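What follows is a single chain, given as structure tokens, in the form predicted alone.
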Amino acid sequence: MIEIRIRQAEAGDAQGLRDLYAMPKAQKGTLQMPYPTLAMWQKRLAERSGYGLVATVDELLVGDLGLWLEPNPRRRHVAGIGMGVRDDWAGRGVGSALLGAAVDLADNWLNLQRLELTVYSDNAAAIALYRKFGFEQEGGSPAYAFREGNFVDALHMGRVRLP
């Protein structure tokens, strides 16, 4: 049995976060760019605002979960979800157990009513994932971004818990 263990992301992530997101399928599903810098991670990590979950397997990084609280005074109630997992622990339980820790954060410590997060519509993994956890579309952006010389489509899903 595999121990994933979840922690708040540290200074010392960087090396981590950067290896993960150079992979070409964490590439692939989600905005991060191709050749990510030790320095731009060190960076980002430094600046992160709201709760950056990582997710460590005997010591490697193997997935990453930021949850951001909006700040406008009248969506307090709200968090926006963002996630990666390593190419090589992909399927493995590693975004379940991110994102069960994110939700247990969101619904029994940060009093959260609604969680959003967009995800590319070819994801199909991803998109299960979510609805797992309670996750429903909410919507859809035609030509979302651009990946790999085409562009994709997103889509828009929301949970939300009534109190």
Ligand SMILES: CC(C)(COP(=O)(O)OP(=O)(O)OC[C@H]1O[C@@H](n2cnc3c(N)ncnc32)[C@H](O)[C@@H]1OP(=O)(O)O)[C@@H](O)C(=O)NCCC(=O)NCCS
Given for the second form:
Amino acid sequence: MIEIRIRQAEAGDAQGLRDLYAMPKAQKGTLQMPYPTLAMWQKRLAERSGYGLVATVDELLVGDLGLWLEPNPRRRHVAGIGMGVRDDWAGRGVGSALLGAAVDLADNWLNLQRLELTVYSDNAAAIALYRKFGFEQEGGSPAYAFREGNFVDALHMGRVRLP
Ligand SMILES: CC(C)(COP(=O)(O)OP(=O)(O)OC[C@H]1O[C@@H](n2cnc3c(N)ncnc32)[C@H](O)[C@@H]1OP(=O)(O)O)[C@@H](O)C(=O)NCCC(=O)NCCS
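To complete the pair, please output the form predicted in complex with this ligand; the form predicted alone was given just before.
So here's everything in the complex, that chain up top.
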């Protein structure tokens, strides 16, 4: 039985995050660029706002999730989500553990009403994960990003929990 632990990201996680997002599937599913540097991740970690959760298995960083709180007071009930799991740990429950922790944080500790995210239309694994936690498709953007030599479409998904 694998024990997946969730905690907030720390300054020492830069290397683990760099390694995760240097992997082909993690890059393909996100907006990360090839050849990420350690310095870039150190800077991102230092400047990160909101909540940065990481998943670890035996001290190896296997997953990452960012929950960005909206600065505009009229959107203080909203947070955006972005996440990634190491290619060699995909399909083993890491994404579910991370998103479960983020939804618990949003519902039970931050009292957020709306979570939103963007996902490439061909990312079946991510779409299945988001649906599992109550996200629904709200719209789409053709040619949202450039990836591996082609434009790729994206879906916008949201999870709304009104009082
Ligand atoms: C998408 C991603 C976050 C999913 O995380 P994961 O750890 O692989 O997900 P889990 O193992 O918790 O599986 C979650 C659900 O998705 C489903 N799923 C997993 N892989 C799938 C696949 N290839 N196709 C369809 N559904 C899939 C599973 O059925 C599972 O549901 P279940 O627990 O009811 O069986 C992860 O694969 C990843 O980081 N990929 C690369 C980067 C990326 O795409 N990030 C998301 C950006 S929007």
